[in-house]
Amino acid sequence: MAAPTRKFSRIQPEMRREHLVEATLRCLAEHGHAGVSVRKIAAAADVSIGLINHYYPSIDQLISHAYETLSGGIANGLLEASESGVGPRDSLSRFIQESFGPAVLNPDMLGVWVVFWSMVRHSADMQAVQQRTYGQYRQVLERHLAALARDNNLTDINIQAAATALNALLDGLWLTWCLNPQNFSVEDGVAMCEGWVDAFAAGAFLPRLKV
């Protein structure tokens, strides 16, 4: 009797990158920087060492496109959001809705992004995507901005140190919300973020008269 032939999966190198994926966010999440082992990696997706390295030569590639999934996954979702708002005010209240939502505001993933923000510092591939995701996330809150400030006629506003301040709230907000839901609700976070907006374009960013 012959012996049974085994069967070999066969899966499209941009359907296996994204297993790989799954399965490293998977490890950090549970894990964290432990995590960062291709050993649990190549366990939690049921594949050999050898095939992460065919596809991935390095972790820190690796793990350099898992942060650009999460992070461009997340960005993509707020343009959208904000995209679908009438008008420039609607449509910050939709990135900020958004930015609230589960798809964000998810306290399991917090082991993630501290795995992801501690080896930027040291790999150029990991900068690189910060660069990136940061950059398409901040043009979304640039753009907005900068549009409401022409509907509310306000001029010489610096729009790059207001999406920063904005960026840097929200960032605060969901940091602390993450290390203790209690800290505040959903819908608190969002009423200060709003607050924030209507100030900004009521003014709160024009230059100050020097006395």
Given for the second form:
2 protein chains.
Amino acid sequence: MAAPTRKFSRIQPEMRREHLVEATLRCLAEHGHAGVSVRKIAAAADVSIGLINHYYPSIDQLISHAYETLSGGIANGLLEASESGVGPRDSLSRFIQESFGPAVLNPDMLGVWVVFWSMVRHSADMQAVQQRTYGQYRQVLERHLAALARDNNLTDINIQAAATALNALLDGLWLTWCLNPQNFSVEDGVAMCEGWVDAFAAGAFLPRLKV
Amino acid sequence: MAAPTRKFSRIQPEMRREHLVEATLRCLAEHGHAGVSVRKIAAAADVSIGLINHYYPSIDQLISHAYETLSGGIANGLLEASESGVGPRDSLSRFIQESFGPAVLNPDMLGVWVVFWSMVRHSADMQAVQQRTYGQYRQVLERHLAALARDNNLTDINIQAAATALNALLDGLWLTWCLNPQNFSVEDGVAMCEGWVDAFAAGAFLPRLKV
DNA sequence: CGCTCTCTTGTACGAATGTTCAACAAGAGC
DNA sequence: GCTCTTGTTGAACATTCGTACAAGAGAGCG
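Moving from the form predicted on its own, what structure would you give for the form predicted together with another copy of the chain?
Every component of the complex follows; first up is the chain already shown.
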């Protein structure tokens, strides 16, 4: 009578890992820190509890892998967006626009990042991922800022510090907005960042950021 | 022979609450999210497990109280520091200096704030504390920035957006530094913020931040 | 001194946690 | 069609969690 329903299906390890990471991110976005749970993630991925530990010896490694995946995805999005610009000034505008896009600026995401940050201090793996991805972000900004400085005949400026500042402004606005989206509008956020880049191009930061 | 050692001592409710909050902050700084534990906090405060629940019906309320205490303390420190300045420009410098002082810029603190932020989304109490304290920070910045704008004959500038941006720059640098203190030096951090204020005073943001 | 109030203690309980492991079954290879 | 590999399952374990609650003990007051 009842057809013997398939109890589970096999998937290639690579696919399964991707599948688990995706479920992890969904779980963290929904439950925040409470989502760091083998059982909750297993339920979100619709697999058994044991399968998680089959692929990841400990749950920390799954979280770490999810961190790397999310960071890499966003870094790629920002890189692609900025590369599509014509000239450094336009590239920076696209970087800013993408930073305030729905994929990045999302209150649900705050719950995810907060989990990651909380683990950076106690996990060497997470520290490594953090440093690598932060380096990626800043490197992209440094390249465009350096080109912009050259275009505007700005010399002896500390590009690394400038990229750090712009990145911090973006991060700070992101954090502020995620904690309470009513703090400011997306347009104002973009305007504040664009204003910073304009000021940079005009040499407004030169006196403080000499190399 | 052995003197009957006192098993515990009574303290006035107000003092006890302060004592518990202090232990909570120490616990969060040391253990991060794992520090959100009645047992760990009780051990840190050297009291019994039950006493926590005597003063706080649920642990969330203790965390919320700790959030309010820490935020209020830092807000007071920043307010006092900035009030000691002569004129708006100096006040802002002192605000910046204090923001990069050891009481605020401390990697241990990141673990504490991360716990608070993670609870903001799911707790109305925490949301209320967040909005109140963020308003305090920004209000102080708005006052000094408005005075500085007046001194420099800048009109029709969106002071609220400017305060948001400066606050975000401070927060973003704080976050970046706490995640990895080797990202930049404190002096560079101060320089980037001072540079932003200089650019603001020079009217560099006027085109983007018209009211 | 003794009474009383309540601050404080510590056990108890059910629920949820991460990890382990033996058993099952899907699907490729022959 | 059979075998074998291994992806997958789910029960079991010790641990930790937050909260409840009855009993104990400090300290002020009569």
